[in-house]
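The chain that follows stands alone, in the form predicted on its own, written as structure tokens.
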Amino acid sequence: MPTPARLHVAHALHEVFGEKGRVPDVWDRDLGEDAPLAQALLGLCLRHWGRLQAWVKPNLKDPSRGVPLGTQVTLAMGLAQLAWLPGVSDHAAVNESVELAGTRDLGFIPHKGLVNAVLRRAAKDRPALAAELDALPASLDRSPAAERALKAALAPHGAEGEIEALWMRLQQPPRPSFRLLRGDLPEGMEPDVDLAGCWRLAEGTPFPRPWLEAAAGMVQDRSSQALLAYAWDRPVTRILDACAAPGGKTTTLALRHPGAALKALEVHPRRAARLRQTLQQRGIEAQVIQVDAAEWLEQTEETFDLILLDAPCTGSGTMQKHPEWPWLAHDELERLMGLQRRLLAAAAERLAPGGLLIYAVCSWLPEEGAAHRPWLAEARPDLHPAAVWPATLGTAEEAEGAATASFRPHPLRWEGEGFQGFALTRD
């Protein structure tokens, strides 16, 4: 029987590669000491699937064959560890992905030889076939949709000729960044030189999950402190927190205007539950709804002095933190649009004069982004730029001087989730 790490890996690859659905984000809690083997593993999979895949053809008695899904998992699994992970032995690697050949669910039964011969072959010589699988093309890895994002992420900035450098960068993991919240740091934690109140872990410092399961701190991207890190000196006293889970930057919202009165909303009732618990444990003083943001836009007679929008998104912009994202169905985009546009319309309805609309995504995409400013300008002439970031994050052409209305960081530059937005202003 294989092990429950790489029970739980095949089973991720199946949901991304047969559901075209995305890694649920606790796909590896119940795993224990197994988890960081388990998440290397999925993560050399699904960062490397293209070229494991176009090494394994050629080994095939009739490369123009189709493989069943079953037998690509297991190839790749055990291909993947013999490759990458040396702390695993030969054995392990190749009799664990010919168990798993051997399910049902998971596997191709009458492959057991076929995945059994490939991976004996392989494990003979394990650095030569480390360097063949290296010296496959990184395009490879790499759907249409992710080579329209990576182009969409440099195209601003003047660098369309950088894809491989980026495409690069995002194959590293994220380097987690945390927030204080309350008490002292724990230790190891290092300053962000580029980014006032942001800590990361020194290397080597084990992740401090008593520190963040008793709430005194929180991970939050740097993409998502620098937005929030914006120049506004007028009164803030109503705050909308429009598409508010899991509440980082509500809690950001909270402790940046202490004393104001905070709305958040979130559509999803299990969504809502942990926001509503997450910012209770942090001492958060904030009234979740439960609804969907654009209904309760066009129907509240409120206003509010801040609105944050982080509206639904096809998350281009994530994809170094979820490698699976470019092998997605990536079929919602209009449909993404139209609620971007109409949460957009609706928001700035509900602005009060003199206040701030901060709009962002966490995409690359400019029909995500900047394309809805010229729709909105003329929608809503009332309404003006705000330049409340520094002209480092956006672009050069919409710099205002030294800061700029645009959030665009350059993603060979900046260390973080690609987001871009921009703030607006009432008359």
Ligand SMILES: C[S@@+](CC[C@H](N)C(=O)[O-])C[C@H]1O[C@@H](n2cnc3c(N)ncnc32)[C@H](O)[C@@H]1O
Contents of the next structure:
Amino acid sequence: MPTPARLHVAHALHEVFGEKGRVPDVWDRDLGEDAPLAQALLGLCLRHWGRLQAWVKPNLKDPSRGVPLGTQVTLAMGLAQLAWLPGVSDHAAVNESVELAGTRDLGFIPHKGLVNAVLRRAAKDRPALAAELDALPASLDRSPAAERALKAALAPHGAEGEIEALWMRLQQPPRPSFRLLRGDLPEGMEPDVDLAGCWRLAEGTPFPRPWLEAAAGMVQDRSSQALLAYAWDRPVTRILDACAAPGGKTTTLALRHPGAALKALEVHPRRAARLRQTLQQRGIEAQVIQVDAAEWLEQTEETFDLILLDAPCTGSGTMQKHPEWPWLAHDELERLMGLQRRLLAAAAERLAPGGLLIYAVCSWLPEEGAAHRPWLAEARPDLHPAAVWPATLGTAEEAEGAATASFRPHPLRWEGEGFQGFALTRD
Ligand SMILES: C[S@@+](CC[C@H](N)C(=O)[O-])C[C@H]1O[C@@H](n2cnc3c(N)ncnc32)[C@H](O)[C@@H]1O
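Please supply the corresponding structure for the form predicted together with the named molecule (the preceding block corresponds to the form predicted on its own).
Expanding to the full complex; the earlier chain stays at the top.
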């Protein structure tokens, strides 16, 4: 039997490359001490899938014939271990992959011999294998969707030529950022020099799971933290977080505006239930409503001084954290753009005069962010840009002196998820 860690990795790879689905959130929950190996292996296979497959091809007896997914997965896993995980023995890398190839729902049994032969040959000189893989073009690991997202990330900054540099940055597993919710910081936390209230773990410090489980702190990406570090000094007594789960930004809004009445909407029942529970654990007072925000906004008569619309999107800015992103189906853009516009129009309608509307998506695609602005400006001439972020978080053209109403951190100069957004106020 292959180890549970490798079985889980194989399942996750089948989900991504067979179903074009996401790696399930808690895919490695019960792996105990093997979880780091599984995470590393899955990350390597997802990040270098194109190169691993390209390496295999000339090493087949008949390179003109493709191999089935079960063989692709088992070979990729074996090769990734041999090339980049020196702590894994030859025997474990080769034999476990051969066993995986013999597992009916994960491998392709007729190819057990082929998997064995290719991996045994590769194991004879592991440094040479790594050098051959590293010498293949990095662009093989990028799907057309990834290529497009990278171009979209760089274009607003006039940095189109820096695709390789950005891709290299995104290949590194992300370094988490945290916020303190109450009490003391766990050992090893260091302040982020560029972002007040943001904490990073010092090198070699264990992940602070007990601190997070006690709801004394939370993980929150730097871009999300910077987005909510807007400068706004008008009174805020009624807040709407229109797309709220899992609740990171709801929490920050509540802490930034203590005493304000906070409503948090979320359409998915399970996510809404978890949001309610998370906020409760954190001691955050907010009314959670499980509802379609567009429908709710179109029906309510309430108005808000602050509306956050952290809209559902393609997530193209999250591929560092989700290395499967390049390989997903990517057939949702039209639907999402329509939903984003409907949500935006409905949210603008419920913004109180003098209030602040923040729209954001964790995507670089202009269709999901920048392109909504001229459309909205035409529909709603009573809305005006609100320059609430430091100019460094926008693009050079968008800066109004020291501040900007556009949130588009430079993907190479800003460490954090790819985000874009804008802030508007109303007459
Ligand atoms: C980008 S996430 C929000 C992340 C959240 N603001 C945070 O920082 O933790 C978008 C959320 O909107 C929810 N959603 C999608 N469509 C929605 C709709 N029509 N109405 C309300 N929520 C929706 C999704 O289920 C998802 O939880």
